[in-house]
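Shown next as structure tokens: one chain only, the form predicted alone.
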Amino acid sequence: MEKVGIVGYGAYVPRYRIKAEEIARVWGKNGKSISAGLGVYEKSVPSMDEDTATISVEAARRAIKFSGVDPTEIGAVYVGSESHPYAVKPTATIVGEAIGATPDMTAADYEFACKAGTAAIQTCMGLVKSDMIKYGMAIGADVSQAAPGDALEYAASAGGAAYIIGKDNIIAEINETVSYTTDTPDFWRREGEPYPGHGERFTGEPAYFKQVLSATKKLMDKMGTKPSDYDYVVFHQPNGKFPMRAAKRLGFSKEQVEEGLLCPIIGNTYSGSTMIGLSAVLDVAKPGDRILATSYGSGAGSDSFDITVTDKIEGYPRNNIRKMIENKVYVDYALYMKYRGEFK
């Protein structure tokens, strides 16, 4: 069979940053206990001006850029998100648009809470496999939503990722993907509302460990490899504890996760969070590396891939996203608060 793989990667983050220690100040909570149980010290956040739409655009032309892809050969473009712009006006078409794809294309907005983006990739892997396009173009991007207050607010944050996936000068070849889906209610937003609810302690253990552990272990088992064969593994980062709880269950040790544990520095990107984790192990990874990578999305469902890095990766010049999230501006919470449109 055909090799399936990325092609291409880019990743963006906006620069803005606010300490879970500001949050906590203005709440009267502890803020060194609090990042200190969630393993999330800081978060990103968007600019008045910044929302999943040029986010997605961002990470778009930085892949688009570096693989050196023709944008009109792209003919599929796909963004997931729990945060667009539009209940009704795709963000798959201002990408397109924006980068200059084909009118010819397929084009369509994901939602699954935070897996959407690695489900816009296993969609156009099956377009590539079946020659249906040359390329796909896969996004997972938010400017994820918390209510003033409430525990999300430590880590919601802001960030996406684009892959192109096709056959030709693939980078990090997908050798196998499967996914593990259940109708967990551990997250939920419904239409109209401002922010999302979520059962607490209940989105651990039933859920996100429940969904993770599952598609990881389904996924080796069908592979044939234990923890030992992979050099990095990812896994979704709602804070920065459940990411090495889930590592540390499975087998895997904190040094194989610790490449593309951003969420402590950068916050929960939601669709983001598994994409530009995976983007930035790529960014250090040599030929012959091996990468697990599971998502996880509220609701409920697990992504997993096992990746292959080629020698190709060697000419691709690396977007190296720890680089870009070291060149940050701290607000205090009332910026943070204007930035976010709280203020009507």
Given for the second form:
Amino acid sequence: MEKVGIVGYGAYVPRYRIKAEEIARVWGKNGKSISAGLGVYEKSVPSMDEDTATISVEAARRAIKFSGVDPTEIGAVYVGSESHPYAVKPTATIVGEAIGATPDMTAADYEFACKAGTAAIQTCMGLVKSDMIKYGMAIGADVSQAAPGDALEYAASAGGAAYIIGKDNIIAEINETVSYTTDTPDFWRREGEPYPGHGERFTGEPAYFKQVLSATKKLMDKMGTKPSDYDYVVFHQPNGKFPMRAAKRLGFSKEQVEEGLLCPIIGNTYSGSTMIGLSAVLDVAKPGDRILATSYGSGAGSDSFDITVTDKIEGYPRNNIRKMIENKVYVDYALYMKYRGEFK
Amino acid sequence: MGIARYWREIPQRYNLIGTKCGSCGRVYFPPKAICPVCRRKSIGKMEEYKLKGTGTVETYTIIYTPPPHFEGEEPYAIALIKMDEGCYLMGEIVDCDFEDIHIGMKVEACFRRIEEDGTRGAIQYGYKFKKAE
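The block above covers the form predicted alone; next, return the form predicted together with the partner chain.
Complete assembly follows, chain above in first position.
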């Protein structure tokens, strides 16, 4: 079987931050105990002129610049998000045009709560493996919505990552991918509604943990591997606690999770979450390192990936995402609401 | 701005596509059909040219009283930027504290929302600038 994998990647997180304590102050909650309980201390906030399309373009342009891939050779662009700027009109055409990949390409927007971006990676893998395209670009990005005062508000943030999938000059080979999908209504947003609703505690055990643990176990069974065979593991990060708990239950150590765990400092970037986390791991990984990454999308499903870093990673420009995250400016709750366009 | 005009200008707005005179090598943005220096010698020799997106702040101002479409976004910085290819263009500087903006500052283009036609109309995207990485 011919190898398929990551040829390039780029991630983007907006510059503004709000502290969980500041949100708690407005709603009369104890910020310290909320931060400690969720494992989220601050989250990224998009500027007034940023949305899923602009974040996707910034991430995609970084992936092109770092990898040196000729954008006209990208035959597919898929953007996964639950906050596409239009209800009807693709984000993917905006991205395709802005990276110079149009017009000889196919494109579509994906939606599967927080795992639409990893579903896009799987689609690109299929198209590349079957030689329908040379390179495919898969993006996961969001400017997440949360109702003011809702528990989601402490984490719902903005960011995204883009991956170029192909067969040539692979910096990280995707050895295998499996999925686990069920109809589990733990989190949703109805058509025309501005904010999502959720099933409170129901989002944990039967939703997140059931899918994430099942997909990850299924992948390891298929590969004949155990947790200690991996150098890093990345899970979807709705908060700082869930991925740590998933890791512990599967037998991974805290150290294997930490490098890719960004939720405590940027919040939950929804469709960007697993993909930005994986980019942080690739930023520091060495040739031969093995990575396990499992996304989660409410509704519900998980995609799990077994990845081996190749020698080509050495020549790839790295140390990007954590550096970008360090460049931040705090806003208060009123400015945060203004930037999000909440004042009508 | 009408949809047709926005659509026509997408190459320049998204990717800074200008023109280069095949006679003297000068780069123009927005694109020109004829080089104002070489005039008839440039006919048929004007080629599409993608600017690198990097340049230097030549001068700037902070807008406190914006035109109607940009109300609510003030204050914001607008700069005249000399692109590395030699042409000038006007653009907003984002993600930069006003006290850090200065003449001679190196900037690079980024992709942002420019304006939208109400909540029902199309969203227009294009270039803005931020401090060079």
